[in-house]
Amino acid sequence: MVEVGPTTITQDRLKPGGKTFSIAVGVGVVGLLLTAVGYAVGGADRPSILAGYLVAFAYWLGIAIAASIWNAIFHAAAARWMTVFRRVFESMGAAIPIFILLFLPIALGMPVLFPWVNPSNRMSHEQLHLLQHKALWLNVPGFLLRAAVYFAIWVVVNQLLRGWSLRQDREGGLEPTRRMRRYGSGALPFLGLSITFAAFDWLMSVDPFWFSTIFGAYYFTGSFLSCIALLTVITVLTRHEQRLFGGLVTRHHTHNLGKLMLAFTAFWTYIAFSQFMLIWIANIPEEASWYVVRMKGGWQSVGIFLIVTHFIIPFFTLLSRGLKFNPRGLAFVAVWILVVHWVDLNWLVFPALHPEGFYFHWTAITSMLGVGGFAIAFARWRAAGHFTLPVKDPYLADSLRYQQA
């Protein structure tokens, strides 16, 4: 029993192991083993197999980083309504250390995945000159050093915010809240810049002859949206568990999650259109070529699919006030967004390897299951032994009583 303001709630600490952890570990092991087998026998398909792994890595890591950024944003804004969700954001971000280990296949496969590591004789003189010009940034030691810096920022920020949150569970008081607000505000520039440059390094440099300053914003906007979508799914799945956070989430909270999904669906579309419009109007060959490849063959169909499924359908669906008050319906839209985000990341990466037309390899699915399984299992393992709510946060009572104005 935990006292929250004038009321008393019943909360259990999350037990180690459990069904979710076991399933996630099993899926992760099987997924990565199948991916490894596919790579071992893949032959000429190895660059595509590794690209599918890169997409899975960027997908799940992007959600974990976005959770840390959301947590920092809410601390900086002194938002009270989201206190009921805070521990879930912290647990998502707590999965980041496992991605250091999951980054090893990308680091070892750099010569296969990134053309700038070993330039080919088939490249034109202009392309080789461009790679030489970019070598100050696109070089193996710099790539690995920057990756280490990115992970250090993400791990330290999440550990600081989560550490003070868990300390507040034990000791209570306002000092942890003050520190979290201070750390959250100070960490936002580092989090925003690091995820942006990580997108440049890990995704955009698969095609080293193309560049866009908006690309980083495109990536983290999709990750922000998917993070809220995943939070919505977790909330709905636990809404009947009165001893977990989901049992205390009201329809007013889920309505806010729906509004955030609507807002970032629109923002993702704005970023995507801005990038396309600026590049297409300028009509500079080395920039426009990226879209030329994606506007022919099977990739054009994928682009049209994304316009319809990543913007039109979720945007107009989420305009419904009634849907945002309907947990099951909102969870369906959230799952839709999570699936489409994966398609979007594939559309970003694979045309660089297969400009001739649409390509798909079965290991793209096993990579998603493998990386996702280990990420979920690691987050669940780190959450064990702790409450799913910040039970001694001074503003938890306000969050539980939250209603739309």
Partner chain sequence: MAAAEHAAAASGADALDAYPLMVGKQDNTTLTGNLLAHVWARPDKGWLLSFMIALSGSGALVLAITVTLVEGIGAWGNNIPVGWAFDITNFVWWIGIGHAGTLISAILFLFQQRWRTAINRFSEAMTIFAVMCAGLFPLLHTGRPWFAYFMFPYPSTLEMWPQFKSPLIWDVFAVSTYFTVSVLFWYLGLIPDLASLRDASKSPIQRKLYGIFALGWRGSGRHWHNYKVGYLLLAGLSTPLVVSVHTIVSFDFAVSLIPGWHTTIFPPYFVAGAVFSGFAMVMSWMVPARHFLGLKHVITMRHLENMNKIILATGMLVSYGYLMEHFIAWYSGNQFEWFVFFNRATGPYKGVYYLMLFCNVLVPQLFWFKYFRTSIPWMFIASIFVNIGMWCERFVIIVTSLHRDFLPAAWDMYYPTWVDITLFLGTIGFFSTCFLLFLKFIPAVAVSEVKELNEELQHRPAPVTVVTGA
The other form holds:
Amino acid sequence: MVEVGPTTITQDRLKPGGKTFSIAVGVGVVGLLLTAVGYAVGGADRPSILAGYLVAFAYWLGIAIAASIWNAIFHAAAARWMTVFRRVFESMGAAIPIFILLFLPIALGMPVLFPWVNPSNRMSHEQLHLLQHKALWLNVPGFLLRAAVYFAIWVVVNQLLRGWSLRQDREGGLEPTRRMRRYGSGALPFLGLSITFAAFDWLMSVDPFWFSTIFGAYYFTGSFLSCIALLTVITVLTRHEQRLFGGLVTRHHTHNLGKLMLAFTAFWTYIAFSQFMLIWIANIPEEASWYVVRMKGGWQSVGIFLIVTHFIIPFFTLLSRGLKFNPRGLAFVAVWILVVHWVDLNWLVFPALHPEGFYFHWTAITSMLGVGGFAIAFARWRAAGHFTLPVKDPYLADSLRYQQA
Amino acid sequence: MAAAEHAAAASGADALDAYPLMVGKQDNTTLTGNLLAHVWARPDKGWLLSFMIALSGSGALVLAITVTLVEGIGAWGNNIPVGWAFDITNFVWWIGIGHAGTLISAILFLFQQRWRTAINRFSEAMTIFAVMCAGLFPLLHTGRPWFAYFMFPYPSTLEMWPQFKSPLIWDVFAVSTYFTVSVLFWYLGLIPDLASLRDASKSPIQRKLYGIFALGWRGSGRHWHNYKVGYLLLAGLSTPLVVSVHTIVSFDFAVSLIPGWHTTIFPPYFVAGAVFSGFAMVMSWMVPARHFLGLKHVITMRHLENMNKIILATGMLVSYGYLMEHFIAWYSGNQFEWFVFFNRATGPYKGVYYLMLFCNVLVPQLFWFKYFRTSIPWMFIASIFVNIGMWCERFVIIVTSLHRDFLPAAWDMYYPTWVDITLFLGTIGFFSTCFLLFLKFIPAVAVSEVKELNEELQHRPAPVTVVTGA
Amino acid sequence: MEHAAEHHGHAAPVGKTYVLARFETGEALVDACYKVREKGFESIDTHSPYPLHGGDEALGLGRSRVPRIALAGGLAGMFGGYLMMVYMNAWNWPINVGGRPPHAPPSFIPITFETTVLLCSLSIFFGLLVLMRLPQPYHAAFELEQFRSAVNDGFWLSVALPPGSDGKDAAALASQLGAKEVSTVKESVE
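Okay, that's the form predicted alone, but what's the structure of the form predicted together with its partner chain?
Next comes the full complex, and the chain you just saw is listed first.
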């Protein structure tokens, strides 16, 4: 079956505004307002409301960083087939600056959110002693300074890669490709370390006594997977737009997206299993307590739900070759993954606040919609006025005519 | 509509790939000739000399095994508390080396990295020999290897079953599965090339011998139809398999309570280290082999540079693992955990620790620079350093964690005996013996796949013209 | 050019007869394949040093049965491995190891994975051998010495002739389609 792409293609710049932008802004404003109202009347639920916001923040920011990492990886590997998707990765990464603004509630809410800020007198002597030891890392100025460094890395890397890519749109030539390959490779260590320590700071330190060396990998694996899932959704939604990138995506490309989702579903399971099994089997109190809470009552149900919905269902569905060639089916699985990744992050954070059992507050959903709305609107706003694929990339032909062996 | 027109000429992009995948214009006839040439050629002096040295290494291995069997494990330097030492260090090192082969043949195949075809056969062979060397150590360490079958679940008169909650039994399953699947995958890939040898051979004996192993392959389209799918599926299976094997090796340590062993990053970190050392070993062999076997036109600088990039990438992952271990050892506030890392850097084995950091963290950084990535002497030297560094890593993990754990009263030192050292060097000899034989009798390059690649390289995609609209 | 390779004058009547035709390139072979099938020859095969681009379609082959075989093997390995451990460690002879339950799913997963992969791989490998009917020490095509280029640099079309046919029509068709050499071989039955 030979599918030769068109020899002449017409591409439009993405128009500013549009339905996506308006809806995203609307959802963002309404979501964050409702969350703020919820917080104002929240009373004792305030720490949990803020935690729900933290989850939403980590969820969307994780996807944006993962997009930058994917972009850098593809440059480092000199991959050609994904050229058609590259601008989407760059645009997702372009959402990062808005998160500096969205970080404010977390920075202000630190004393409510992180028990290590003001160690309470309900903690045991040993716990206080541990926090004293950790204070070298877990202190407010350090936390904020590190956040500034993480954001600086992410913004700079995205600016560099996206900037050269847009420059190539205008000027063409091979120099931008050469630069992007160099910067992409060089950025990877910084991106890897910053997302790891961000996960330690923002998610792991919600329970400041627990630690796991694989935790950073756990967070970015989930984010990687969700990033590809989001890309799949965007691609499938725009697949009839003949003058945007979606119209040029072939079934070979979407098949690859399906394969990447399959691989990262398996990889997430691998990381999750490694962490769980090692802690379960060694059964050392200082680590096991984290899982003890999550293996009781309502949290246990959530855990089992995750095994089924984050591994078994997507993995075995994505194994099917037919599904990977079916855009709508693939998009359905992608949306599924995006939902369960959110459940997963909630499961990481909430049991620390509610060890007694399952807890849910409606603001978790409004935070998700609010942060997501703003992130998408911001990315859409920055993408406007540019092409939706790198029109002068030297490998565009290879990408458009890409076929699996 | 302000339309600007231009053509993204595909040919211009080739300027970015300084080195070609194949040097010179080749066709199926010339490739059959020059890729099989080293099999037909009489062994030269260099090969014979290397073979003699390797064979004497194998002899030393036999001697060391004999001493171990006659005298028992007491012939080794292992003691209480250092119950695992050279043996398990060597086991993990060899298994790790094997992983590069599977990675190249399976993972790069799935990623459709076309440069893999010139080097996969070579590294798959390496996998098989490395796993053979690896398997030897735990087998000998059981003390009575003739009872090794106790580890398999079979209905014995003792009415005993294996204890499946032990990672050591997981290892038995993982390593034996890995060996079996590697052999099957290698052999399946080899069948077309064995047929090629059969039908290109001049002597009736060679035709008979290669003919037996070629199973009557005749390049039938009806065969290729199933073969392609089977090969792809085996590649797909080998990928998680290779990850699982070193993961399970890491479980041997990580499920325990020993400080420095019990940490959750171990599985991916061990896998990265395995690939790192494996690529280094492939590099150490490939640099001389492509020279002496006349394969420079199919194993080009492009291949070598890509391999160096993977060495750099996996080296960075290993360094990431070190950083996580050290950081969390401090962050956890667990004094035993922290002491292990402190002891590694300041204790009696600190030399090995710093050598490990030098070889695994610093040396790969060279490969950020194109000059080092494309310099044959530098990449050879660096690959040797990485091999040494990864051996040191396993030694550091195993010995320094055991020799000083919880109770200072139970601390002790470990020193290898001559039997330990001879066993290790002997496996290198045995590995080299097998590998030299492989290079003599079987094509070092996957002939059929290289021909297919050559065919594909003839077809460049037609350029695409982008008309830019509003 | 056409010549018969009659090595065995006394060949028994049950032996199969093939027309073998060599083409210059893989593309020429694939094209010829379509045309020969159009003319009603169904028992045809290609022989090439590597899989031909579009070769499966040219031969009219459907989806391979290998994935189903692999799936069956994998499932057998998965359930077989897990149930084996449950039987041995939890039912037939429960052992308490460090207070963990006799049936301890997390610690049974690594071996379950390995047995899945092992049985899946074995079924792929041996399934392939069965589907390809290999090892096959003798095949009529090997009667023709030139055919040995099929695994090195030749692209061969083989047409198995129905009983009673002398193969003249198939051979003529192959020459007409641009074959560089055409031969008829007879299976030797001894």
